[in-house]
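A single chain, nothing else alongside it, follows as structure tokens in the form predicted alone.
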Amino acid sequence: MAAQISTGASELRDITKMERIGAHSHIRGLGLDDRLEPRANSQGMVGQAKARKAAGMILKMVQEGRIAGRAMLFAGPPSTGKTAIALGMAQTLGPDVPFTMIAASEVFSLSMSKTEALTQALRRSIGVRIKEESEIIEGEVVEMQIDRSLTGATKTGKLTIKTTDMETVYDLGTKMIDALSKEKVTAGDVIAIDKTSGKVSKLGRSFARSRDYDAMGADTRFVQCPEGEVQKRKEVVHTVSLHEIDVINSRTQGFLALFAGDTGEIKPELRDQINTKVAEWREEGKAEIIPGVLFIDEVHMLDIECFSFLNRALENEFSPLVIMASNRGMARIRGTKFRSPHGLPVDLLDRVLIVSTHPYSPDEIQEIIKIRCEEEDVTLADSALTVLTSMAAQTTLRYALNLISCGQIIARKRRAERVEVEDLRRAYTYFMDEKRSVQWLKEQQGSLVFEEIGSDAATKDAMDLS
């Protein structure tokens, strides 16, 4: 079976995705110089200068090939921008190098184990680039006539496809009819036909022909002729994960299964022999193994077994950089009665880089709330920035950029343009922070359902089970 391993590559395509606001919409990269130093305010990073300086370095390494199979861990308290660099490093890597997030409690499911899970989202991070030739047929079309039989049954034709320096007449088939007619070929047209699979992809008209018509549609493209010979080599480069490559060669469906969804759980046996057939292609130079970025968000929710399965699959020869991020200080170990920093265990954090965030300062907030209204098409007055800014400082980062939208759309209802500081006042009133939700709960004086529990030891006992 290994000897018929398929990449479907030439069948993968792109699909759009929908264009939304989000939480880190606004991140273009890691907002780092040439020499990889950040800068202050770039690409929507702010503050969190070491962080981003260590999360460069490691991209740098990732680029070159050399830091497979290694770890990191970003600690440090919720909103100081975990998540954020991790999205920063995924923009500078670029569309080449594959990057999986996941969060840790997607790996309990249902469908499958958690080592399977995890191996699964390891074989995403790691791409692999195939170098195919195939021959290609490229010029601009001169004439092409179709015969039809009387019945309609058969059809026979020629096309006449010239370059700059050559003309040539083919005889067609009626499959290759049939493909040209499906592109809607006319003369003037550049086509490039690809040999091997019999593919026609339509390249613009010419120039030459530019003059035909009076009006053209908006979506015509103008090329020139193309030079040379009419019949060419091609070296064509795939880029596909080894996950991909898993699915295609796991189902009946092939290349269909990637967009069905249901991967379900795929052999071992199976990948072990995509693994010595891609060894192979890289030996013979017919393939690149490109090392990817993994991150997994809130890994304090896996458990021990996951972690040991992590140990273990650092070790691989196809493993990924693993990019950790915790916001948790002495925790328990999930599946253990034991404490250890981060919530991970002591021989995972050996492994491990770890790099520490630290809490924004007041202009390093107000920067971010600059971004954020930006994003979001907000205007704010200049005493609401002020005020958010001090908010932000009392209660959190994420409960300030939450009110932003809320202030736009009370500001809205008075038929105002910009949110001021009474729109963030009402807002305020509206929904509660962390704090003032607890000094709520307080003052119920015991009026909500199953709010006492007993004692201490009992919530400690509770805490114990989950």
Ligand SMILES: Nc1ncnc2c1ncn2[C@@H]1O[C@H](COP(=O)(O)OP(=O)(O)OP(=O)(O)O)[C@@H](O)[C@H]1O
Contents of the next structure:
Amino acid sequence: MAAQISTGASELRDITKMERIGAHSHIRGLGLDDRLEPRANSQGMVGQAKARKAAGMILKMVQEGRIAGRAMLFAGPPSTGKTAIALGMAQTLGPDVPFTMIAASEVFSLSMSKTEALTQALRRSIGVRIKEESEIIEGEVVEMQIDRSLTGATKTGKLTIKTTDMETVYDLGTKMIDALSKEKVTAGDVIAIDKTSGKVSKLGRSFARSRDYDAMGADTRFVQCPEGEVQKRKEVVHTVSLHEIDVINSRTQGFLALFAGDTGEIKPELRDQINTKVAEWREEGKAEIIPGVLFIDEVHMLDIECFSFLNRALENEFSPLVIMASNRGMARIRGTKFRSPHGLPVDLLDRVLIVSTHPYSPDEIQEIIKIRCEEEDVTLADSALTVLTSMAAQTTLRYALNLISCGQIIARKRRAERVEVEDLRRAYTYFMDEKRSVQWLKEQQGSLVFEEIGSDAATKDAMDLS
Ligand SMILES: Nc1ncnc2c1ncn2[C@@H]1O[C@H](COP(=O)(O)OP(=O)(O)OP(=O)(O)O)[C@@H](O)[C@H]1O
Ligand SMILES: [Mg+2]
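Since the one above is the form predicted alone, can you give the form predicted together with this ligand too?
Entire complex below, previous chain first.
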């Protein structure tokens, strides 16, 4: 089986990943200049200069492919931009370098063991850039003739394709005919057919035919009829992750599991075979390893077993850069009764570069609010902006950001386009922030279910032990 490790490249080429971020959709990068100095307000990023610069430096090392098996920890209070900076890094990396983001609690799923979930996440973050020679047919369609059998079940046909130098006739089978009709290929189109995967792509219409029709969509692209041979060899380069190779080659699941996301556990022997094969490809110059980034958000939610597994995994030959974020101070390490900084064991902390994030100044908060308003298409009155900024200082940045869209709905109800102070005030009375919620609970004097009156410490301990 080892001999037939497939990369599934031809099938994978068409998968585009969709990203939905929401709270961080205004972040378009780290906002650094060429010398990695953070700009005050750029690419949706404001302030937090040191952490952004540190992130930029690490990124540079990743891009140069020099870093593997390193780890980095963003530590700081809630809503100081840890997740935002990590997403900014992802955007800067470019499409070819894998970036995987998981929340630590995802590891505790029922369908697979913790270490398997972590292994999958780690392998998702390692790219393999594979060079493949593929044979393509490229030319202008002269004629396409399709014969259907009486029942219509089978189709056969002939396709005549030319370049400026030659003309060739190909026999078509049912699959190829379907692929051509899906692309709506007609005579006069310039097309390319990948011979291994059978994928048809339309490159445009031939200039020679530009006068044949008067009515043509504005988006019709005219191209020259290609020169030379109809069949050409082309070198194509594509990047897949180690995890994708694992899944495609796991016999029980196969390629379709990638779409379902339901990959189950993958046998260690298979992984070993794939590692050997990839190393072989690398030696032959057929493949290149691209260590990417694995971001583990809320990392304090991992337990001691996961941490020791990570310690070991970081020393592996195929290891990505692991970035973690935690908002805990001295906290109990999950699964033990010991306390440790950020809820991480000291031996792991010893291996990581720690970057701290700090609360924002009122000016920075104001800038972030402005950016969010633009992103959510909300107009704030100047006075409302000042009020919202001071609200953020008294409550949290997140709470204030949440009020933007609430304020807009209230403003719209009175048929106004601009959000005024009054709208924010009303939103403030509808939705409580954390401090007011605690106050409210105190006022209820234990009328809620399962409340332990006056024993804050007891509750804390109960939580820590879980
Ligand atoms: N420097 C920044 N520039 C622009 N927007 C920011 C910045 N920092 C944070 N934000 C925005 O503020 C909100 C809160 O930040 P974020 O979620 O990154 O905090 P966090 O540090 O991950 O907090 P937690 O510890 O609670 O997870 C997000 O909507 C984020 O996009
Ligand atoms: Mg976060």
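Given the structure is predicted, the values throughout are model-derived calculations rather than measurements. Residue numbers count along the first chain shown, from 1.
J.: Looking at the rigid-body rotation between the two forms, which one of Ala104, Ser383, Asn327, Lys234 is the hinge residue?
T.: So the residue sitting at the hinge would be Lys234.
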